[in-house]
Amino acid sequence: MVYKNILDLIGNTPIVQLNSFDIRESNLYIKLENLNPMGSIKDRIGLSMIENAEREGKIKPGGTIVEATAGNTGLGLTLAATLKGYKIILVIPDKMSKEKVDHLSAMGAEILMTRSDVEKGHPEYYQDYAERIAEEIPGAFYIDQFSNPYNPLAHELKTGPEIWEQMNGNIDAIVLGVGSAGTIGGLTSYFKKVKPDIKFILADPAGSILKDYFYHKEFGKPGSWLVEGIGEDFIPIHSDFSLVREAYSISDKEAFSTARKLLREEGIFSGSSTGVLLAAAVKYAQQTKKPENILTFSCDTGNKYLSKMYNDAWLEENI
């Protein structure tokens, strides 16, 4: 098949079975994000959110886009927005690997870097900037997919159905992290309709709040960790934790060990992200009481993180 650009190869990604982890007599499979053109899954909700905000017409021609990200949403937003022709100012924290941010450098997107070390409501948060910005330039639209209703709607149109599809129905469990909660606020719209008694398995950075807040209802104080683009020091309004089952925190340590032999043993190149939710899957089929076919994502491609988690310097420097 010939596609017409780009845009049409955003999603339809694959599942694979993975077969090198202790996970009991359940069975372990991953949804290849990765190979979404941007390299993560971020790119459906890019397009998602730009389409919808053309035809609500709040993004004139030639309009500027405003955003705050920890970098793959970015790209997902400046694929979309170069091929329709906006300017694209990204706001992104300074803990973000050099490459993703030199891969937006190099599609035109501005970066403006800002501290990581501050919270909700300090005037250099990302997206406290990020807003700040998009209200000083004339016309300029603040995307906020933290806010936006089309990044859950992407993945409760397209992500969900997918999954459902390919899987034939046979799943029972979903392990996926927050970030804009996105993913987990489209795809529990979904299964409520499709399967209710699915189980979603929360997978958290150690430091973030958000497995905490799941367990006990509380705002716990918010650490600091090295995985990029999930766990919060917020709970995001597009959070659904109830088809959530059970939590999991996973290290920095743990997280980056799990992607690099997904790598060594799989064949499969992701980021620091994927490490958390497999590292979580693979602790949750080792104590269900019945096999189960699970599900988890490869969010995203692990050459964004070379001079990171896969830099053996870095990691004896960090870890």
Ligand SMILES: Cc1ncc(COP(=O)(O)O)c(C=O)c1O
Given for the second form:
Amino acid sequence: MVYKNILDLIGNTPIVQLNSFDIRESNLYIKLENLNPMGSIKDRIGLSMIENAEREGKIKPGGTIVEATAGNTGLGLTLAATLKGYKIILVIPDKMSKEKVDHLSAMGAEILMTRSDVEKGHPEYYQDYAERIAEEIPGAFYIDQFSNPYNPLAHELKTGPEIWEQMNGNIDAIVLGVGSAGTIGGLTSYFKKVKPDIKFILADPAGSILKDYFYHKEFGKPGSWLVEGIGEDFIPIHSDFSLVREAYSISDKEAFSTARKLLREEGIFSGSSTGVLLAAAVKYAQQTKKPENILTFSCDTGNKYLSKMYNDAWLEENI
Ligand SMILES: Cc1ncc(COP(=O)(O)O)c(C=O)c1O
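Now that the form predicted on its own has been shown, please provide the structure of the form predicted in complex with the ligand.
Time for the whole complex; same chain goes first.
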């Protein structure tokens, strides 16, 4: 089959069974979002948010798209913007991996680097900074994955139905992380319609406030973590925890070693957040009352982390 252009290759990612993790009698599956054209689950929302902004007249031909992004959303947006002829400006916190930033620059995105060590409300916080830039540039549109309804909708209309169909409805639990909360928001809306008793398991990097918020509806001061793309220091508005039954907090060290095991033993080359999800999936599988069919995601490709968690010297220095 020949595709019309690269955007047609977004989504419809395969699901693979994992065989080397200690999960008792359960089955563990992983949906390979790393195989999207730009290498992450965020390609889906890049396309969805741009096409809907066009449809609603929020971006005009030759216009500029601005976003605050940890990298992957930037890559997805840059792909769609490139094919559709828009300029793109991305505000990126400085802890993000060099591979992602270099990839974005190579594609022609304009990068504005900002501080990772400031919280929401600070003028240099990446989201506040992006919003300000978009107001200053005529004809610019701040796409804002954190409030854009076409972020969760991409998962409600595509990711959810794909999972349901690929698993033939034989699925008990989904283990997932929260960054912008688009995935959890969209999958919750979809699965409430087809299988409202499905269990969502929240996988959260240690230092993020989401696990405490889920259990206690309150949280203390956020810590810091090295895993990229998931975990938050606030509650994103797309968050919907109504299907979440349990939450696990996973250290950077455990996330990195789990992602490295996934590569060494299963040949699946994923990023650091996948290590968080998979470590949580294994913990969950080890304590279920009955065997379950458990699905998680390879959220992005390991290529973006060769200088970090796949680099022994970096690991030694940082863990
Ligand atoms: C790299 C990365 N970004 C983001 C997310 C989370 O997605 P969302 O922004 O939809 O919450 C994940 C995991 O699901 C991820 O691994």
